[in-house]
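Take a look at this single chain, the form predicted on its own, given in structure tokens.
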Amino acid sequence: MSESGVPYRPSDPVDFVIVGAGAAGGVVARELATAGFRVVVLEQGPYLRAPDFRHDELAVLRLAELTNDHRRQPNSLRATDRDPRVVTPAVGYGRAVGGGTVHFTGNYWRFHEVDFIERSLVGPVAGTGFDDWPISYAELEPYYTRVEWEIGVSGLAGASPFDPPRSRPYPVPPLPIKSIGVLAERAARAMGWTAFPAPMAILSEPYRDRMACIQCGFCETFGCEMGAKSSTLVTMIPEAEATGRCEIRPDSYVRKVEVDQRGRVTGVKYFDAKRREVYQRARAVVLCANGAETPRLLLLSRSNRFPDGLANSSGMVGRHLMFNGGGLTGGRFEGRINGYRGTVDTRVIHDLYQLDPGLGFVGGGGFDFRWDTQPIGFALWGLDPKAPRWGPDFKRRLRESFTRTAYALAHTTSLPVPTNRVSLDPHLKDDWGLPAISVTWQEHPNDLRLSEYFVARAMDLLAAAGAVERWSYPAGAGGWWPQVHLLGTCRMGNDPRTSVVDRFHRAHDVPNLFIVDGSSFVTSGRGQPTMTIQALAFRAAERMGELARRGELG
């Protein structure tokens, strides 16, 4: 092939290999294809297009058709390192082009002033790396504001008293209120809250050539058919193949990064759909696998240059994991809500989002009102926990229950505890012969009594909404694997002793390898990352780009 166009060959060095073709992975290939640069995005996944997208629940959600198979990709868990670890799903993401966002709710909060501060405002919290951003919500503001232009975010400005400072106002008006978000409001107005239009990155009108959202109901978890939902699939990624300087390459499940006798990295080796072992060269490399399966390939990558590990100088590569807490809660109403049809959420509340440290816990979240179930997953675990599971009894509080059920769901934050972590399982292997993940994670004690201090007001929220019943399922990340939300864990820092990646994502040890998805986060925000992962996407990038042109990465 022409050294213009794609595919690139493996023993051609191209400018940057990118880990991972999902919410970070696909802004960075746009950015970087669309200045110049030689672009190759290894993807462990499928490249699905919308056709191939359907309302399948036990093929989405059984047979991870979108997502990681823990039976070919096994985890351990475990909650200190003197206890055994236990094979069970303990993270998921998404695994296909576009990751997590082709999947994923739309939830497209922006964080807040103080989620960047938090630790200078409300002290240390004891047993936790506690600490704040070497960013401020002032340096990200731009980019965040990228983000709802660039992939499409529907909003209202202005809405909620909380919101931090905007430049622009969303792209697209909010999505139309459903039943369930009237409740919201009912109940917000009760409590003496503000219920707001959810930002959500689904289009609620047409947006640069692509469809608004047609209210079918099968969004969480499952792929858009109609490319409403703005993930990188349908937004970053055709513009970057568009280039004819991108080579997405799917089914590329990479083993290691590799380095020379300088401490450079020089492409990576992964296995192709025919288990070949493939070695693509590169200038510079950029991780964008998720808060999980980053670090594994870090740790993965040891040599004798880097023998714990690449770019774990600190020691902290796989540390200070984060889920985002919370808890769920269920209402069952008296008349039918039909809460299934459309979006999972229209309305969401943040009059809780930064709690008084004299309510002995520090954090705060949000709420929203939701339905994020199908049937046959409503059979499963959407029920009052204590309803019959078989016969008769169970037929008929399923008929009576789909649709006069709702859930307030909370969303809180999550302390960067040192113990928790991803690391390599020693026993256990993967289908490729790789040490599996191995999750060592306990609830920090502050963050469980913020989780039951929420599902306690969520459930207040479903009475004022006028629920006849009530239940709750277990509060705090812990209720809930695999955890889909995976943060901290290569933080982002200034000290290259207690962090992993400087202000712009640059590795600390390794000055042409870039680290851009959840691991960065410093602290976990409340409860809806992507949008962070991905305005921090568009600033990283911007820098590689600096870099490069500069020739600065070797």
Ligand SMILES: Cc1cc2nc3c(=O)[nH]c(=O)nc-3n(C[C@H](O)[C@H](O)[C@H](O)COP(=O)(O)OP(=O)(O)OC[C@H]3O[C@@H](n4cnc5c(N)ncnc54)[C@H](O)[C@@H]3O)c2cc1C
The other form holds:
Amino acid sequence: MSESGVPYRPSDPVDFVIVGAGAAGGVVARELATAGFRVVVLEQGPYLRAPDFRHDELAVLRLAELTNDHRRQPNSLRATDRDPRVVTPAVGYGRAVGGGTVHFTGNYWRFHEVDFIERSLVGPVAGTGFDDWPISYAELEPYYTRVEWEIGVSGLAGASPFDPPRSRPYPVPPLPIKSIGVLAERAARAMGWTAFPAPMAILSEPYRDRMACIQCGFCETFGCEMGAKSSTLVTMIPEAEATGRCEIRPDSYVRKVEVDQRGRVTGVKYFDAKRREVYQRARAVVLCANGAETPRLLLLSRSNRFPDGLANSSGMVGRHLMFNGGGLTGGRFEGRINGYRGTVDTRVIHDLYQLDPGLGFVGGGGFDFRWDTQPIGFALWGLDPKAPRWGPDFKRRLRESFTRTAYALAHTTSLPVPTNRVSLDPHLKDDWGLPAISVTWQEHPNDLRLSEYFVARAMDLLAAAGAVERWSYPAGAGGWWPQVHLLGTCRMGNDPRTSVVDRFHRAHDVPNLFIVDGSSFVTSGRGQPTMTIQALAFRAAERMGELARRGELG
Ligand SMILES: Cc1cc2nc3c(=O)[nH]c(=O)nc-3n(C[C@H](O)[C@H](O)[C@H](O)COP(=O)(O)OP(=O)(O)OC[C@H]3O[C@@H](n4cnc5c(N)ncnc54)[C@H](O)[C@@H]3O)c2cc1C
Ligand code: SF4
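Could you please show the structure of the form predicted together with the ligand, as a counterpart to the form predicted on its own just displayed?
And the full complex, kicking off with our chain again.
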């Protein structure tokens, strides 16, 4: 039954069942197992290892080898409740042990102080649930430091003049600058800005028995054959298993969290690899299934006691769905820059992280200069959208441009809008017969204008870098589907009427249920949320351990 070799039986009530072995789930599993608790982690995806990863664009990108497969787990999408639902990929995430950290890009900066208190600084925004977090940057700082040192983040402390205070430098130096990073530095200098070494969850040198990045170039959307990408697959999860108290159970698709008469969770029901239903008992349940699947699971866990879904007395489960806005721009350069080599990006620009309110919109963002495609992907979307799409001219453009193109990505704030949400589709079912994820989402006007502003600045950056041709793709989060930053759908707060979990990720309605993943975010930051997801996970696990030891799980 178990690949981890721990012989828990489903009828054994373990201390904690964790749903999802991704960014947060891996951290929580390691922390709780190390603290002496018996832990079972149920992951719907497979347990792949480094030798299983391959540079096969069709298998990885088209056949969803590492991600949720919309043919088996479809989504629907609509802009408002008045619109018909359209079946289309709406959310994308890693579906394997390690979750999104297996195939992500690894951009790993901390949120800034402003991200936690922005509502107090700029005031309310009509049509949103814009709010402060119930915790501050200072409270989270020690846990950011733990992420950097325990999973291995490369970077240079003090390189960004905008970085929030930190208690320790990075454990490993920044990755070597790539050619596109040199262009970013040139552009930033011309604009009077700073391009600083990108903090990355990728090792620049050997660390804790893991190898450094060999710059293979198949990074974003691919698994790392070297183990240099600091996924939970190669960091937290082996450490959790090494305690002898944590069982990782892959191919286990959780369909319901069960509760007793007192309203306490008793365990979860899941489908195993053979689609048999299994009931795993536990003293407490921790949902780490991400900002789309966690609210879905809560809504699927309706019962007589919780008729609107588990932990949903506020009606907030699934609401305030946030992605990250911004937009992508591309530029062609005179000479060869060979941006396809190495990691996706090595320089980031944060000069517009906190915009002057006089500009007329709330929020801010950043830029990086990047290359995040491979040959087939480049042929599909990498050229200027106005370039020929067929015939000898198309081939000539591909030949000329592959080595001469760079992209400038803007990543910006998304506001929490209550009507933007994840709910259950009333008609569409997945392969297991469960209601599919339905996304209702319309960009807030503030976010769209902000994205347009940033796309224009990204075009300025490309010009300053010397691009001879420039183009942009649609601005705003709505320009790209499926969305991969899934945030806000079980928001954290002090008031049980307006939030789902408390400041330590405990569900307001159910004392032995915890929700630790992108869903607990109150605001979206300016992109790249996973560093913060993991800092929160370290903090939440510490609290769960304290409660369990004091016999206060409920
Ligand atoms: C191509 C790409 C690039 C990205 N690059 C970056 C980046 O550079 N920086 C950054 O910060 N973020 C990046 N992200 C986003 C990042 O992957 C996510 O923010 C992060 O993984 C979310 O962490 P999580 O713990 O909330 O959930 P996940 O990591 O998604 O983990 C959730 C896990 O739960 C499992 N699960 C879900 N439902 C069930 C169920 N019912 N039963 C059992 N298991 C279940 C899933 O299979 C998954 O393994 C990227 C994402 C993508 C797709
Ligand atoms: S570029 Fe580096 S971190 Fe990324 S997959 Fe290749 S070796 Fe791993």
